[in-house]
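Next up is one chain by itself, shown in structure tokens, the form predicted on its own.
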Amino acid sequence: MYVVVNAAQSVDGKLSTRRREQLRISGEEDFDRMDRIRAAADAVLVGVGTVLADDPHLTLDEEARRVERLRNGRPGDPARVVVDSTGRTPTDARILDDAATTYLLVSAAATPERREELSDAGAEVIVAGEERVDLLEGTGALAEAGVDRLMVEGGGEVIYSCFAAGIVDELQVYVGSLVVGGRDAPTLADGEGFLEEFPRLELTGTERLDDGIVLSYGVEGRA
């Protein structure tokens, strides 16, 4: 499986404000770039925090890309994946509609009753890990289900967890021309943080879009 992380951050590395409300950092050119990456992916992954905060749909914006996928024998929209250790995804979340397949990666900490409720709401529930989702095990299950290219959209906790699990192949980050600040505002990679054996990246490209820049990186050791 090839895993690409895509995110937009402020100049000072923040994904949103300390209130963790959705913040528009990029513009139409970058939104189109993100839609192209989605269209190339078999599935798009977010954490449950993103679902609770933004209630995203995670489908394609450009109809022509959906048509092209169908012409190539693929589903119109990529599958959607939520990392949700205890099953907190609301059963009426937009991500559980029938626009695309939705996988919920939960841990054994999610009760059987809750797993059944989420399954009844339209999710394909995958148990991976004991207390927290084991991303290596979870992405392995996704690969068995036919996911060869996975796009990770965040938030910061999930992005950190993906790097910690060693599954990231590529990082694309849009840096917008604004400063957000706040010691409690989410960053590109939150979580516990690394104290040693830091993931090393290789800058592979830059692109000016809107009033910011896209930095593209490969992850060393994942070639």
Ligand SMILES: NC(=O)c1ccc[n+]([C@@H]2O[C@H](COP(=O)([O-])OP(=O)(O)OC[C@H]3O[C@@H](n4cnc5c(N)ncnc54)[C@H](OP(=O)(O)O)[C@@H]3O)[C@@H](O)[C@H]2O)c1
The other form holds:
Number of protein chains: 2
Amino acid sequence: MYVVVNAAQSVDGKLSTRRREQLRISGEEDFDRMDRIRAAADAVLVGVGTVLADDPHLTLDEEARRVERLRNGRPGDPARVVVDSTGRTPTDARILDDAATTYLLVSAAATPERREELSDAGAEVIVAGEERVDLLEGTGALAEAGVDRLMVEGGGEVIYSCFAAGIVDELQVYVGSLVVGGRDAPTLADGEGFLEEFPRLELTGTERLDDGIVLSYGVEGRA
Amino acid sequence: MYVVVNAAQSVDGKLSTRRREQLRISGEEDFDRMDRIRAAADAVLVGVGTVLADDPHLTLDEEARRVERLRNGRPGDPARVVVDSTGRTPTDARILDDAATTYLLVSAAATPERREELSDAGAEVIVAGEERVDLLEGTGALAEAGVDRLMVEGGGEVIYSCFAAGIVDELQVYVGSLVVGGRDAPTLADGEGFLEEFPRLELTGTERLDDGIVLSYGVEGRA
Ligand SMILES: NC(=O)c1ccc[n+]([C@@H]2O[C@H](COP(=O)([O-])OP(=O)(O)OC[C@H]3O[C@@H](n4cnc5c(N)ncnc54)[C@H](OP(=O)(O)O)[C@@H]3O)[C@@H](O)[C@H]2O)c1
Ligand SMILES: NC(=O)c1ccc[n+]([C@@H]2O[C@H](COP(=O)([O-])OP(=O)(O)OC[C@H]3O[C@@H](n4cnc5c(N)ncnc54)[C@H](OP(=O)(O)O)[C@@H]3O)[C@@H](O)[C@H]2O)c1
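Output the form predicted in complex with the ligand next; the form predicted on its own has already been displayed.
Shown next: the complete complex, the earlier chain at its head.
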């Protein structure tokens, strides 16, 4: 499986304000770039923190891209994936509508009742891990379900865990021209943090878009 | 006074690890760029957090730059400034040696005894603000002392306050090709964080250095 992480951050690495309110960091050009990456993916993954904060839909904006996918014998929209240990995703979340398949990666900490509620609401529930979701195991199950190319859209907790699990092949980050600040605001990579062995990247490209810049990286040690 | 903020961060906006241990984010080319900015400055400012974490010296690396400054009738090294409300800077800190003038911006919360100890240790103590250091007042006093060009080197708490005080004209940030992670690691701009009126920047230049990239910004609303 090939994993690309994509996010938009302020110059100081923030994905949103300390109130975790969604923030317009980029503009139309970047939204289009993101839609293109989505269109190329078999599935788009977010953490339950993002579902609760933003209630995203994660489908394609551009109808032409949907048509093109269908023409190639693929589903019109990529599948959606939520990383959600205990099943906190609301059953009326937009991500659970029938616009596309939605996988819910839960852990053994999700009760059987909750799993059933979520699968009644339309989710394909996959159990991976004991306390928290085990991303290596979870993405392994997605690969078996046919996901070859996975896009990770955030937030910072899940992105950190993806790097910690060593599953990231590529990072694309839009750096917007503003300062958000806040020692408690979510950043591109939160979690515990690395102390010694840092994931090393290779800067493969830069592109100015809207009022900011997209930095593209490959991850060292991944073929 | 013209204020330029310079820092080195990981892709995810971190200035160091959550242990606040100094971290080599850039390399020789970037150190040289930083030394050039220092050489052009009348003073280099850091917060007491950085003094306690890194015990920096903040003088010039390149002897030729020192000679050039002296030839122009300036002090060999820029003055050093610590933002330090209660005077926590150790009297044996490297920043207090006699390589250059050192201003200590304290607040009224610093006891007269502590102020005296620090001035005995060689610091020029300036009182600005009641609880914390008032940066507008403090930099006003520096301007009166002849500081026309100020370089701010961090850390994230002080950089945030400089943006909040509206005194920043330019930001140069080296983005290194690694992920540090950590919801508690210091970022380029910490503090409380902005919620509505975000400092807006204009991306004026990009330069690839070492294995990363320098992003240069002007601050909107500053002539
Ligand atoms: N600018 C952008 O590009 C962008 C993109 C996405 C999100 N955002 C912003 O980011 C914020 C949300 O980010 P976030 O970091 O709080 O949440 P998040 O990464 O979306 O979700 C984190 C949650 O996922 C669950 N989880 C389960 N297993 C995990 C594992 N192995 N590793 C990590 N998390 C795991 C945890 O909750 P449980 O323990 O309950 O399972 C955890 O709290 C919002 O403010 C949103 O607006 C911005
Ligand atoms: N990568 C880089 O370019 C770079 C550069 C510098 C530092 N660093 C790293 O950054 C970390 C230190 O950063 P930090 O954010 O913890 O500390 P900091 O910004 O260096 O200093 C913060 C301290 O300054 C004092 N202060 C007084 N008045 C203030 C005001 N108005 N606004 C803000 N602070 C005020 C406060 O202590 P009092 O209340 O006691 O006065 C505050 O805790 C270290 O890990 C260091 O290695 C990295």
